[in-house]
Partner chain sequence: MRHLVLALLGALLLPFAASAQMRIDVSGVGATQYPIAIARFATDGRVPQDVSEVVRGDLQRSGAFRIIEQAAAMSDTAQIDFVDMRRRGADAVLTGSVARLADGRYDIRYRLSDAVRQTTLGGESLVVAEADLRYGAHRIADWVYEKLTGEKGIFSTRIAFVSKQGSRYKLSIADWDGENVVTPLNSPEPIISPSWSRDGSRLAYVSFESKKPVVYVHTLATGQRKAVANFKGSNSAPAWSPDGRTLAVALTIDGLSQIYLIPSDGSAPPKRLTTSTSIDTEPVFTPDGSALYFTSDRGGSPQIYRMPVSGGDASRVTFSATYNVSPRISPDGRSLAYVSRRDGKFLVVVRDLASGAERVLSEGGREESPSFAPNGRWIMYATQAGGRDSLVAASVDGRVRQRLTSNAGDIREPTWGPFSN
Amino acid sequence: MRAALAQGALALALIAGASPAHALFGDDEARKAILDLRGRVQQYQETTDQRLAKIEAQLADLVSRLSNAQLDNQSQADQLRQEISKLRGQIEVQAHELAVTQRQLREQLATVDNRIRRFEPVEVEIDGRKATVDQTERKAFEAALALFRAGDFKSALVAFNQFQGQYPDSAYSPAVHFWIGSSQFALKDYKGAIASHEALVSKFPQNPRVPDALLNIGYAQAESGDRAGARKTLQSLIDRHPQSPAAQLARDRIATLGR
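Now the structure: this chain alone, the form being predicted in complex with the partner chain.
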């Protein structure tokens, strides 16, 4: 617009400047020239206006397209944000469910462990020695021993014999021999008692129960009238295990045998 106006003004200035030099021109001619120039200025203006309108339209179109794009972007961003929130929520829930499941699993495993543990071998101490036994085995032994301690020697003998049949290689074997012998002694089966204790002494010579077994053999021999045998057994006990409490009892017994 401004350029067009400047052009028009320049043209007018040229005409004004030219008029004194061409004083020969009549008024009519000058008027014609002015009209002509006006027409040209108007033409310029019209063309310029058209071009301007076109540019404006293009610009408006561009702006509207841009703002549409921005709106799209905005709504996409919103959607994405919502989507992220939803995903985040899902992750939170799943992480929580996983944690809960893990905890439950741990608890269940602990329960199963506890159940299994009841059947697993346990470590026990038998006559001062550590050994691993099955839980049922330990229970059977302890049940038989309880019978002995309660003074029910008959039932104890049955139970220990059963135990020996069921667990022939048990870590309890030396003890079982001992308690079978002791039960037999209590039931006055001196022969049986001697055999059982001798089995212990010969099979497990290093067992800490050996001195007590020998003492019991000596007692059983004495009770069954074998004084010489008794003396021999008790003396060998004293010789082999002089520091044992059984040796002291053996000395006392030998003294009574002598009378």
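Residue numbers count along the first chain shown, from 1. Bear in mind that the values here come from a model prediction, so they are computed numbers and not experimental data. C-alpha atoms forming the largest set that superposes within 1.5 Å between two forms make up the rigid core. What changes on going to the form predicted on its own:
The two rigid parts differ in orientation between the two forms, with the smaller turned by 30° against the larger.
So the form predicted in complex with the partner chain is up there; where is the form predicted on its own?
No partners, no molecules, just the chain.
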């Protein structure tokens, strides 16, 4: 730009030199006019150079500021990206930890729920009647009954006696009396069998096992030599429960007792 201005000034000087004023003025006046014109051109050039220098300085400052701003913006953008990436990483970690914690809680709750269920009372049917018993109580009774059914009458007797001591008010009590008497009968403890079955008849007269208990009492009396007592018991069974299966067995047994 400066070179263009200098060429412009030189052109003005040449124009001035070629002006018709050379023909109108003398040499001194022409020389003075040229010098004056050159001074004005030089002054104009200096002023222009100063303005250009100022503009260039302002432009350089603006470029510098723009560059700095861009750098600052870039730096801030990089910092923001790093922070966003860091936050995303933290979110992923927290989400993973949350998922693990939820899974562990579900497992713990399931474990606790299973433990609670193992101790929760359950509904069972005993001698045709529904009852609510503890699960440990049910398992103890079933274990003792399994021993009896396996023919281990001695162990069954021990197990039923332990059950009776541990659960004196159990809904299984009539059945426990019956199976204790039955175990004693199998072990030929007829006196004990009679006492156990009589306890069932006395304590639970409406229990559906009463006919079978009376039948076992009659059998035990007969096996122990008390035929009169056996006949009386069996006849009582026939009279009180004539339609029961035990009544028919009682009739058959009476027929074998003789007079």
